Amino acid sequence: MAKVKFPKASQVDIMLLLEGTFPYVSGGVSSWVNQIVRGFPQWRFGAVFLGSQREDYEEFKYDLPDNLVHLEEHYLHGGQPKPVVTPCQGNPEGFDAIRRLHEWFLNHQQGILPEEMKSLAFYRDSPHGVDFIQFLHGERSWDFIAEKYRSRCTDPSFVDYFWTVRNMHTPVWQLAEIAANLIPARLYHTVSTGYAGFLGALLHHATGRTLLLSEHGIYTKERRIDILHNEWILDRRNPLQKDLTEVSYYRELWIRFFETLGRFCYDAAGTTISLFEGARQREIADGAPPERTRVIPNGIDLSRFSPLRRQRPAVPPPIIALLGRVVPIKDVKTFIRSLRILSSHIPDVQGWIVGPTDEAPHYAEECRRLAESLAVADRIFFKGFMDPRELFPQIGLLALTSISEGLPLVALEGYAAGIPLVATDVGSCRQLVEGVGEEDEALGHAGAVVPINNPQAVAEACLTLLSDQDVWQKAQAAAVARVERFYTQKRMFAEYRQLYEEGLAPWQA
């Protein structure tokens, strides 16, 4: 891999805090980050990329914008150096604060987050809190973990519990070091809760600068989905002990950990931005103060895609594209199964899967084998990356079979090119297809909404749109009208410009 030169600066206006996205991952949130930075050339941006391990990422997927003047990367599970073993008792006041944090989370209280834990000194300075050495080697740390094991853990192995707790919490101290050594910024903007959101909260409390939080999906919900499907999390129950309605103890422990990070971030954010009203309500339920939340939908540059309408055929091509990463959360298998059903009605139908396959290669291979086993390998095409402007003139429909979405940019881009959408009823997809509110709903349906994990429903919706030219053309017209009315880049930029100006104003030079 060619060595990439990272831009460095001594200070920036806006520091973006990015977990597992731009510039190493393409599409979705990464495209939005790229769009935002380029949309505000008057400000100097910095970015902190947080990843799992360096080997999980390849090269940059984007050219860095000229006004992104600082970039640094950190890996939270990559074998970072550990301090020398140093026996110590541990600070009693510090561990009392940790105990109160646990109670704060378990009781779902707002506004009483232990003040000590907002300070970087708590994590870095032994007399003021619990530093990394105390966490790793302090007797009070051992006693606290043992106490929680006896009182709460339902797994019989203390060794497993001990190491799970150690591995889970170690990044917290690493993030405190990143915050302490980060160059100055006048405003912080995180695009998720989780580790990036926790870093943002630490930076806000340390500097007094405004923290903005923009959530495209709900981080804790998506982590919950990942955790429930992950095989690396311990589950010692034998088959006779497993109740399919119950989550294993360690999965539940990880879920609660990310929920705690989320509440820490919501508590610190000056404004929490969601893409649609349903997501805003979910954030409030997860701990975001309602008065500090607002909705700003995604918006796109119409001029990039509207000329493609002139290239659209009069009748729908029998090609359906799923545009997205080939990962379990996109439920690509349901798309493949729906093509098997559709092929009985439209002999020349094709399914194009347009997106990277390297993020979850085992899943991508399972998808290929599924296509072969269903005898549709000759009509399912894994296209890899394609420029949407090259793709859109060739297809009849876009399909999203995801089990979780925010407000997908690909749907808006497809709309701008005049392409109807068949999507599962997740995130804002129903709002995008059917509209919300009297003015929006009057524009008509821009496709169809179907239940998750239902290949038959996907196939039937695609069949209706592809086989009835009148329905297809009306859906095209609704798609174009909706994106032009409600989802423009101009509209989105105006709202973010206001937030940036408000956050930067107190720190003008």
Second form
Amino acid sequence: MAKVKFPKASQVDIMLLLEGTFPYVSGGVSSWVNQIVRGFPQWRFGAVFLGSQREDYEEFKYDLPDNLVHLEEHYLHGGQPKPVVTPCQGNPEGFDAIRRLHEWFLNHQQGILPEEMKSLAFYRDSPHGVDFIQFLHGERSWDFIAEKYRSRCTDPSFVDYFWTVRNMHTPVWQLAEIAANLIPARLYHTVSTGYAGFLGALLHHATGRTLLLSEHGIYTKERRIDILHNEWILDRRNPLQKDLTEVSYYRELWIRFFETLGRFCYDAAGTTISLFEGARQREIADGAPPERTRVIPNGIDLSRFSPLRRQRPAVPPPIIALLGRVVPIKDVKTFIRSLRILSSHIPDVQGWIVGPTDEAPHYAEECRRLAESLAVADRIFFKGFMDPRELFPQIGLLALTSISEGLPLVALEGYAAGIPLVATDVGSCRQLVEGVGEEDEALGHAGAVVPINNPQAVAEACLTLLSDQDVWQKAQAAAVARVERFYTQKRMFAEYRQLYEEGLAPWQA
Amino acid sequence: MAGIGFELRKLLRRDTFSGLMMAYAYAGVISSGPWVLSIVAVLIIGIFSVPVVIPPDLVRQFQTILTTIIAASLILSGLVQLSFTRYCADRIFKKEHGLLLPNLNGLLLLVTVVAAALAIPLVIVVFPGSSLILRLLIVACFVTVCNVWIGTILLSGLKAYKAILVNFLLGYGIALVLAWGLRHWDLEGLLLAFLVGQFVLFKGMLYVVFKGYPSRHFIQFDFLRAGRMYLSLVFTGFFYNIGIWIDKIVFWYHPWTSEPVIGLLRGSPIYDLPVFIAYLAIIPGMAVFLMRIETDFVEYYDRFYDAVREGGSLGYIHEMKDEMVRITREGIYDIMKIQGVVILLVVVAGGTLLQWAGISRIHLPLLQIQVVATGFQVVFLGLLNVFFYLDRRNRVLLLTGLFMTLNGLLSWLSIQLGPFFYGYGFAVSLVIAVSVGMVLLDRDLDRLEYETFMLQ
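What would you give as the form predicted in complex with the partner chain, now that the form predicted alone is on the page?
Expanding to the full complex; the earlier chain stays at the top.
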């Protein structure tokens, strides 16, 4: 894709806040963003992309829609210029507010989010707030960190604690700066909690305009998985201090931090939208006020996929496709292992892994080696990127072995193209396969749900579907019926149009 | 070459009284070595020559010329003493040992050129009646002594205290022997003896560097590149050396307290002798101080920063800091105690001592206050050293600047107030500088953890 210039505008209708997704990363959330922007050509969109470091991202993975008139990018962990080192005391009121924030979070229901921390001035130039210099160099900041270390940290290394705290919180002040310099918008829409959600909350409090929060995965949950897998989080406990069942304190700290950001965002969001009921419950448990939550499932453009059904061979080919990025969260290894089991029952079975391998090259390499060591390398194909519309007519089943999912678009697209699904029992997968509510459940099973990390169960489910024509046909019928009734783009757009109109309305007069 | 702390600890590990005495003696000689040796040698050369070189005026001329050369060379080389030491320390830290020798050569060339360029016109003006040979000898001595200080600071930076000491002994030994042989040649002979001694001393130190730190390059000027030396250290070194000499200079050139000696050079018969004797009295304090800093303090200092870097708990970091505070406090107390004993001795027995040395008792009150002052100077040095360890360069700059200014002003004021106050300028300026230094150190140590972590 050619190098695209960043469009700039002086104001927009809807400002999207995107963390680590569109337009740099391909995947479910990014496609959804692309879909939404293109779905509402009547409004001018802007977008703020937040990333960790510039070098983590390559070029745009999407052509920018014409009505995306403003785009800016910010990197939160790249070596931004820091303010000049200035020793200072720090405002007692400001640190008092931060202390109350910590208590508010630690004691959950008790207390309220300190009002003053909602204002941008608190982070920038308030005589009672805590600006970046105070956070970095203030004596009160030091006292606070030392106090928290003494009372809470279970890891002996103070220097690690110090830098973890510092690196973790630094983006907060960067975000306040971004919020202060952002062009005006009439509505803010964040597609995750986390840093983007926090930015959205700051913008909402600063402008009084509505903030919408659409969560596809649960950010804090994904972060948790991310953090548990990450090597960069230090663990300096020596073997005697280390209890393997216990998460390192720093991992815990990161998780709590993101949970706090999440609460901040839930508190500010006018509507918190989730893709399925399970996700909504989780958000409520994480602090979203129930009356402001709502479920809007993803919807797809049926016309792009339903014609594919006619291209399918009469008998479903014994080809199972896993469509997704080759990353640990998709648990591609379980898919490969299940192929090993399947190959002894269906001699010509194939597993296609369709998705980019460049995001976690190490993991991709491990997957390749696993396929070799299980002697299934000749039936596992790493296809890289493929147009789903080209792919769907050639395969018999879609498999999702993920350990975490939201509401996977590929499953819906597969349904529309007439392909049943074998999926792990995560996110909305059970709902997609078995239906939710009487009307939905009556449509029947559109495949099978299996436990996570269980190659045997995946293999058995695939075997049942592929070896019995009748079962397969019924699953296909349920899949098509379900997607056409509940998961159309039309339905999703209608719901978002209503939310957007409500959010924009007070300002249109 | 092992650090001095290592050598001292080895002696202490014997855990015997003689081991302890050895350690203190070693520390004393090493810490005050070059400085004291210079004074002793100047005095001895003078005393040697007394029966031979007639009139005694000539001895006085010789001592005055030498003292002026030492003072001027210390002040001039003071510009680069600390800054170049730090430059070398940084190179060693970055394992760039190959840069040491060529840059030492570069610095020596620079110092030689500058020293000669300053000295040649000066000897023309300052010594109108003297022989050409004498003037040339003075220039040569000045340039060589400047180079000797550079060599000394480089070797102390490399912690090669033993090599410094050996070379000083050798150089001054040769100077003494030659002085005895050349004493009939009046001033020229004595200066030549001194020059040859200094030259041997200088070459001996160069030999140690050439042997220990070989390099493919002969000469480089890397230290002059922007950002390689700290400007604040250039000023600190300059202020410190001026500070140490300014009271003497005031007494040498104030008409009430000085008399002409040779050419335009003057001396202060009332002030000089007690001061130099008082400097000999700091040896015990210096020894104690070196022991404290280089063994105990450094140990906890290392542990503190290791804990900071390697992930110690905050409690442990606090503990090590507290130990540093304790050692610093004890070190200062110890200096005060031992110098207190020295002061008592001088108060009680000073008169007798002076008599033995054939010095008029008129010097006694001045000697007493000077011993107090030099005692404080040891404490002052101790404080500066702790600040250097903590890398508080601005503090050192402030303190040396303060000391220099006060010492100049108060010394002048003491002359205005009359003979009874002579020496109080030096002493009071040190008391003030030490007090300010202690307040600042107290504050810095109190905020050490905060500043270590938060000001980066």
